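Heads up, the chain below is alone and in the form predicted alone; it's given as structure tokens.
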Amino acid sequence: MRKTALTEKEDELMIVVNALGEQCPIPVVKATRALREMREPGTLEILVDNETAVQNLLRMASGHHLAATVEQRGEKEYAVTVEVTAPVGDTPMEEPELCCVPDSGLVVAVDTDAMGRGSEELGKTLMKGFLFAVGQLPVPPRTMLFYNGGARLTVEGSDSLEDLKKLEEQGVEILTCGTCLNYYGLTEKLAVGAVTNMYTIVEKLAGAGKVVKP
């Protein structure tokens, strides 16, 4: 972990936090620690190399009611500058809600528990492989929607539960149609994600950057 650098600039305290190469939530942790250690007004500059860190640092500044700006200094180098008008010390501060998963804008819509036409047995094997592969994407989907026969994949006994739970841990929103769960008598067996309705399904699909349907 790189150390925080301290410099003086035009008679104003300037603290530079080098978080290049650090992944969420380390840049915010480092920045918060440096902010608490500032004993006089000044500027806090955090260097990062990914947009996720930039957005989380802006959330941190906003949550602490501090003005912040972003400057891109290279292909993968950003400087987030926070203006600290008064030292915060150990005063309790509103912690930011971090988003450690880059937003791909991708929504995966699953309406069956078997992928493709022909052999149902083969289709179920293919669907399991598909859901596993989704979890290997460099940037996971924003949301995964399960409806009609797809509702069987998010309940107890599903062969894909482990893969779906790992996706949820990565921050992927997993939603299953409540009407579909009720129709198949599976309402009480939902084992991952949350129940949703048709209005939300339409809203998620309409707001997606891209929709993939196996």
The other form holds:
Amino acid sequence: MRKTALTEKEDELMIVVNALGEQCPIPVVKATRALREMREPGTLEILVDNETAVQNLLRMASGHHLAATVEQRGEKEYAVTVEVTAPVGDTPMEEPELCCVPDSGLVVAVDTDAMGRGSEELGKTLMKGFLFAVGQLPVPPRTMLFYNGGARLTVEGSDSLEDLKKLEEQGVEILTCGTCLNYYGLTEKLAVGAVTNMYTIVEKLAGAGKVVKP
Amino acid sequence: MRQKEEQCVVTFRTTAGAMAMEKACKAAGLPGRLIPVPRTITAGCGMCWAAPPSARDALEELVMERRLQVDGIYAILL
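Starting from the form predicted alone above, please write out the structure of the form predicted together with the partner chain.
Below: every chain and molecule of the assembly, starting with the one above.
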């Protein structure tokens, strides 16, 4: 690990961790070690060369309730800057899970429980097939959003629960629109993933690498 | 990596046939689910019924009893 105290401008400590060329989970391990060693507020900058490491570092920062920004400095160089407003010491992280699977950037937006137009019955059958096949993708989606009629797929009694639970185990974030659950009287029946709101839905869609709608 | 498990897969000549199988199995309380026909079976499209291998006898019985239009029954890793 190369750690350099670069500047002390305005009495602020800046630590740089070079994790270029390192694969998951090494960048996060190095960053966590450096973070724990910071005994005073300052800035922690981690240099990495892949998107997966960036996502993991952002997750690590949010697990410590610290703000972090990303700057892409080259084709394969990213700088993740964590504002260490207070030393974390040895407090455990809230979300220690790392995702070493590459992030597809894919968001699947499911706005109906029947896929396509035509027969409603056929559409429901197709949707089951679609969700099963999503689970077979070599790189799973980042997030799956369920809203309006799609909210019927994440609740008790849905034939797709098994597929969705497996996807969740693979690290896919599964979010169902709370307004929709409430409208259909399904709030108490949510069986996989978490409830979300329109702000998060918009942010997930806006931040997606690509969006797929069945 | 996802662990593959052996499954009993029943294929049908028509989509309606697969949907009828789903209805019959749910009514009879038999396990299984509709999935798209795996590529290892056919490159064509269509849905099939996938169930644990232990359910095979019960499924075959149901198919005979209801005269469901089955195309084939396979044991494959999914």
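Each form is matched to the other, and the largest set of C-alpha atoms that superpose within 1.5 Å is called the rigid core. All of these numbers come straight from a predicted model, not from anything done at the bench. Numbering follows the first chain given and starts at 1.
The Cα position of residue 120 differs by less than 2 Å between the two forms after fitting on the rigid core.
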